[in-house]
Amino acid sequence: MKVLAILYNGYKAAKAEPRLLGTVENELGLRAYLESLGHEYVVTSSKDGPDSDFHKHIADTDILITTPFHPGYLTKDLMDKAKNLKVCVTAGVGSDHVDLNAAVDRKIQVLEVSGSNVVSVAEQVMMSILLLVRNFVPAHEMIERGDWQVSDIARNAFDLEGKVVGTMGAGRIGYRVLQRLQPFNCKELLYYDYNALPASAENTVNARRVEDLKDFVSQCDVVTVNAPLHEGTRGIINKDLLQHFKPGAWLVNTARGAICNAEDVASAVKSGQLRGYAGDVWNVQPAPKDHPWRHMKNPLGGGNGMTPHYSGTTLDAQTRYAEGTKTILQNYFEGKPQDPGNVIVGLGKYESQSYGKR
């Protein structure tokens, strides 16, 4: 079989770090594994536009590996020019980089390495609420710039203890960001969810489920959106949700940026109807240099807490999501059942509820 992996290039780093197993130079760590097997392994970052590689290659490949952080985009167009294939692997989690319902009618399996970043993801979004809230970035900036004004700072940094903090999207990382607000002793927890959690679960992390979203964001200091990509979410943070927030909340998204509308969210924080957003993923990536969170900031000069995209991809995630691909293929070379957590789209139908109700 012809396998394709569109990763990330490392360049110096990657072949400084061997753990850098999502890039193009270490390959997942699965050229030998897969050429032992007498399977033909194609790995690539050209991913864009008709003369890529991607676009090349994909019309007879049989088993695609993408992963969130460099996103192959496999839409319904490129599906029937892929005549052989048969399986869209996410070295990682989210899978919306697949057309999904094209999958379904095509009867490609997706399947992504479910819960191989989650904690790494929770992390970052503590980082996220706690560098928005302290007013971090401002602070150190001001360090490497040689000056020293405090008051310049402390005019926008507030504690995190007594506020109410939401996530929209109570999943296996909202889940986790809420176990991890705990010892802060927040004001009230809140989550907003199609799927509530179950009692116990509520009241292990103390949390209050809201059915309303604008509801929701109205009664939150902080939100953050730990929902996956789908028709239900796409562009929902827009500028009449963001009417609904708490004058002065802070925003983080480390799901997915095209939940969020781009030019939306950065005139909320200039505006000062943000005080903040923060997070690592984009509406398109590699993020292009005009790009609006770039460069937006709150009305004090701060509030902007973007990085690229790689909350999922620490060394510890890319073990573990590496691993998880090779036992997907595995299972599937060998005929074996796949764990049911990892299949998103199976043969002919959806059997993940996490990409909205179907």
Contents of the next structure:
Protein chains: 2
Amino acid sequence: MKVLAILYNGYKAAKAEPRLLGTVENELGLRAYLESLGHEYVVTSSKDGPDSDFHKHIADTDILITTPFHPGYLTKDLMDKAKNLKVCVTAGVGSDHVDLNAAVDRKIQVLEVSGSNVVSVAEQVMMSILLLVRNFVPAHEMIERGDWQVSDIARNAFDLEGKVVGTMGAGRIGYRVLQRLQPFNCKELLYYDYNALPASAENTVNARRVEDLKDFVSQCDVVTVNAPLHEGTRGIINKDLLQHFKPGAWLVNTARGAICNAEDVASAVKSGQLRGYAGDVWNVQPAPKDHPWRHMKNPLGGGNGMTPHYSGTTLDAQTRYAEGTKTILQNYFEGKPQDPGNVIVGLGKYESQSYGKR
Amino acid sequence: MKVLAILYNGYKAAKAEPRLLGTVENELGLRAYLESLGHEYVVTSSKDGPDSDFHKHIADTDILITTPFHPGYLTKDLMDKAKNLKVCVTAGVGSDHVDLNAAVDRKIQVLEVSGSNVVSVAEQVMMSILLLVRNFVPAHEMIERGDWQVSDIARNAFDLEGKVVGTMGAGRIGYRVLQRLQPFNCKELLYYDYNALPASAENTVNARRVEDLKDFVSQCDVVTVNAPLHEGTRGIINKDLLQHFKPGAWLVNTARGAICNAEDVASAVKSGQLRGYAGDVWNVQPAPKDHPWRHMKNPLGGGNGMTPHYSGTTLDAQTRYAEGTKTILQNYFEGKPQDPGNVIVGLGKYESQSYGKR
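Okay, that one was the form predicted alone. Can I see the form predicted together with a further copy of the same chain too?
After this comes the whole thing, all chains and molecules, with the earlier chain placed first.
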């Protein structure tokens, strides 16, 4: 079989750090294994446009491996070219870069390594909430530029204690965020999800479900997005919804960039309607140099906590998703059942409810 | 009586934001109260050198109010000039800028607003640990400069899960840090303190005491300093102790800058012996423009999470320490007993064990 992996370039870093498994250079550590079974293994970062390696190799690829960090966008058109494609594996969590409805139609399975980096992302959410609420970035920049003016930082710095924090999505990541918020003595924890948590889980994290989205955001000092990107969530945080946020609320999105309207969020930060926005996901990745989220600031010069998409690809996470990818491939080659939690699209049908109610 | 307060300047920010109570402009909200009782109230930020307002006014001041953020250093020499001084109130936590032994000798009481910002600082510790371990600063700087190279960030980004975290000091702040670490599934939580926690408190946070300091630091992936500055802690983190840290450990210090030797810490970060250092406290405040902590970086260009000293002066904290200062003054004027937790030096003797065993 031909296995094609779309990974990000590691350059010198990948040579110096062998734990950077998710790079083109280190190939998820799969080459020896795949070649020992007689399979062909092609690894590339070239992914966009008709001349890219991705578009050229997909024609005779049997198994495609991608990641959310440097996503190979598998559109319906590209699937039409992929006559041999049987399985797509996402090394990580989040398979929205694959046209899932088209995969169902073509009986292409879509699997991901569900548990591999949910903790990594939940930690990034906690960090992002704290650094927005506590006004870290302008404080650090002040030190770097040789300045010292405590009042300019303190005037927009708050404690997380006593705030209302809500998660859009209380699944694998959102629930872990709620767990990590427990000791911070927040005023209230809320969640918005089309599935209610089981009563015992809800009690464990002492979170209250709010069923209407506008009602939900209007109650939150901090909103964190922990939902997959699908037809029901694309662009859901836009100018209309932002008007229902508390004035001066903070928004953290480590889920998918396209859940937010980029221009609307940037405008809300610039006006102060949002006190800040942080996250590592962008509606196109790599983000263009002129993306409005790179430089947006609130009226007091802070409120931007953006990073490139890396929260789920810490070295600890890379070990887990490389191992998880290998297990998925082993199961496939040996005809063993997959871990049900890893199956997004089975043979011709959705197995997961994560990508909207089906 | 004459009441003298040494606060930081708020300039425009203080005029725009009345919750910036701890500024010269907003005077801890005490003027009307003090003047209604017939007291004189002098507020200034001018604090260093013989020509400063602080050194001039101290001669006939009865009650001195200072903060840790813009500390008025009350030395023994200055106390000799302060013939009328009866009470020093620290609006915040940490009274190391007052020569406490000299205060004992002169029967000058030293009080602080103990509970006012311990949560604020514990949150800053959690934020600082996460942003070092997860390599936030270089990631954000990459976005700001228009770049996108995930591998350069990921190669030095880790999860907090599975790491050993230890606090030097398990008092009011250190214990709150241990509480907030509970849901992060750390490999182990350790503490170093000359007082053992009560067994029930130790069990609550599932932390193990290590009695030898070198042994303690050698076991930690992350060390957080949550101890007061006193004779026993000044300069305790120096070249000798740093050699006992795990190679590549992270160090967070939001306690007092002088607990660390500044040059030794900067060298350890530059060499990679420390993977990073974050905190908001400096051995002199305001920190000079050429302080080595402003620009130190690890060999991979990250590992600096410094800010000016503001963690305990969020707007939420300012409300609490302004109210707490007023309560201390009221108790003093009305001859009521002080909250025992707020008394560092009583009449001629230490009442707190926080500043070393006495």
